[in-house]
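Only one chain is included here, represented as structure tokens and corresponding to the form predicted alone.
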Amino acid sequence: MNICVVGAGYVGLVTGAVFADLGNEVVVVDNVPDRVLMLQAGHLPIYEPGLEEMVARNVSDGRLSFTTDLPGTVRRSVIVFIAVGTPPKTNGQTDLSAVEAVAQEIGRAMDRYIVVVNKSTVPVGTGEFVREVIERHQRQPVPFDVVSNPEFLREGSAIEDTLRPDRIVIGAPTQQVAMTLLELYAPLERPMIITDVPSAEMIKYASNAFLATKISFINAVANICELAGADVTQVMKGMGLDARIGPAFLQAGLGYGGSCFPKDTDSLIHTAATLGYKFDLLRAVVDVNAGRTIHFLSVIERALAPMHTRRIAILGLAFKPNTDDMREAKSIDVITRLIDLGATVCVYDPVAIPNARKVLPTLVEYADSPYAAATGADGVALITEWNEFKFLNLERLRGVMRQPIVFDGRNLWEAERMRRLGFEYYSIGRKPLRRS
């Protein structure tokens, strides 16, 4: 099957690697010059393992290609995919514009029948807003069809997640344009839901909503823990196993981040506001997130007040491991805090640190691991949950350092294990262990 996906971002690079990998002829279209000749050359924009394979070996078989030819590649092909960015506005609204600029030009191009896809994440009724603009830019009356189709990739994860997913939401006019997406992931053997296209769009925001509910409700009961004498960790896996409830997204921490989470609360929250339903729970969601860091940073400076005097190790920079995205990641808040205080800061990531010198402060130092980082340290602060820092040598670790304080945001590390090893450890809903 010829297939368009336009947008060679996180999301149009797996989709296009993983169709081409299933057997089709897949064009991935961009309209950034400089990043189509990277990837022509066989270099990606972004981190994520497995990808950089699968993409050149299906460009090397002939099934993958780049190119910024929108018109050309639309004329040739069966199903075009939109997987291009929507950021959100000040107000939390979805921009929309890409989508409307792609729309515009797949107006203009198409001479035939085809089946337009949105896979970027849109708000409900985004299905109707591309198909009022196509047909608004057509040169002459053809028809089409536009479907849902969202995604539910991790970063980090997402060549699994998209060859083996929980479930493949279609959501189509009629059932026989759903046949051609069904065709289409036929091969995976996954199940399939076929919805309208409002109720596919509204699955989408309301599966993210959710999760990050989950993530705020276990760190507010981590904050009752801190100041009860609970350890959230065993309240979160006595929970976890109520088959009702689960333990993913359960785990306390510095609470979410990434281009997901934050943009699609937002944008739900917005959207029912214009529908007239004051969505005064997700609100609350938001909230306590956005006091994560804020909470982590007052532990911090307690602990090692004043902060002007201090030299401070940061691990982890993305906002999950496994990706190189400094998008709405925690540790940009924790450190740009830290520098205001006066404290030098020296961080180190396995692969972030190339994203992460574009947003963070100018006298953050860089280090090429992470015993370099805490070399001469006050603290050690742990913000991304990198296996290879679940098995660093902790003896080594505190050998280094000019006093032994670690600040785990993530809980990686158990607290007895800390305490033997001689460390002031200060985690996420559980009791501090300070020296004597």
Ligand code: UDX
Given for the second form:
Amino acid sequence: MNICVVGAGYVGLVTGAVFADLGNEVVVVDNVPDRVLMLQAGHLPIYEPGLEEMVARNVSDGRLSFTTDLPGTVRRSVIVFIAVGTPPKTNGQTDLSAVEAVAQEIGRAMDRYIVVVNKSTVPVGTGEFVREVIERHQRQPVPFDVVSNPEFLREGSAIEDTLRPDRIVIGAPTQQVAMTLLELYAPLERPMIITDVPSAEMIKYASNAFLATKISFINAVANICELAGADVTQVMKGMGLDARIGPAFLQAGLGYGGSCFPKDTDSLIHTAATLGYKFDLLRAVVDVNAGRTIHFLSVIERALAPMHTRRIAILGLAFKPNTDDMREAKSIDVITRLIDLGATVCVYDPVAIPNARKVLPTLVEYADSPYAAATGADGVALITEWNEFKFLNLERLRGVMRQPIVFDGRNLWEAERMRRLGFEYYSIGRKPLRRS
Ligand code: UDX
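Can you switch from the form predicted alone and show the form predicted together with uridine-5'-diphosphate-xylopyranose instead?
Zooming out: every chain and molecule, the one shown earlier first.
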């Protein structure tokens, strides 16, 4: 099948590469010429395990290419996926200007029937909006359909999530249109659900909001555990074994970040308000999340004040492991506050440092290993639970620090082990271990 994917960002690149890998002819269109040139030269603008190899393989087999020419590509395609960015506005509303611009261009370019698919995360009602925009910009009346096919991929496991999703959601105006998408996805042999367009759009937001709710719920429970002397990691295990609850997304920590949950929760609150419903439950989820770094910083300050005399090592900068993405990363809030308090901050991350340099305060020092970051530190704060930190030589880490104090924002290490190694150890929703 000839497929056009508009938008060479995270979702567009992964979707394009996977469809090409399934044997389709895929052209990924982007309006940033430098980005297209970079992709044509074989360089990816993002870090995602396995993606570079998949792109290279399909480019060399002639099934995947990159261009800035949207009209020409639309005219050669059966299905056009819209996978452009939908960033938040300051009031939480989703900015649909990129989607609108693409819809206008598609409308102007199309000269025969095509299926236009919304892959970008867009508020309920956008399918109808895209249909209207295309119709208004057509040079001649040509029939077309708009489908909602939301993406559930996670950064760091995007290929796996796209090849083996729990479900494929197809929101289509008619059964016949849905068949085109069913045919495209059939080789994946995954469960598919066909809905109307607004329901598919809602499934995406409701799913992300529910996962964010699970995270904020366990984080609120973690706060109570700290006050009550309970251990949230044990509580989480006990809860997670209930098949109705499940263990996923019950990891207490510094809260959720990234390019999806923060903006999608805000967007759903905004959409609900626009429709006349006050989504207080989700508002509380957002508030609990915002409180995570404030709480973590208060623990650090209580243990180390006065901060202007202190040197702090930060382990992990990306918003989660296995990505170099710094969007809404908790490290930014923590580091900015520590610098404001006058502390010296030295940071290490296995892959996110180039991106971090663009967003962190200029006073931050960068190290090329966790041990270098911790050298001479009064405290180590773990922000992102990279696997390599789990297997650190903690004796060596303690040996290079000025004093062995660790603030574990993700409960990565076992408390008992930290105690044996002689650390003063503060974690999330567990009793602090102070040195006697
Ligand atoms: C998410 C959704 O999972 C995906 O379906 C959607 O398409 C895009 O948004 P992503 O943003 O890549 O994907 O990250 P995810 O792995 O879901 O983690 C989101 C955030 O939640 C991270 O900051 C992570 O650290 C945090 N998290 C996750 C927790 O704090 N605790 C958990 O138990 C799980």
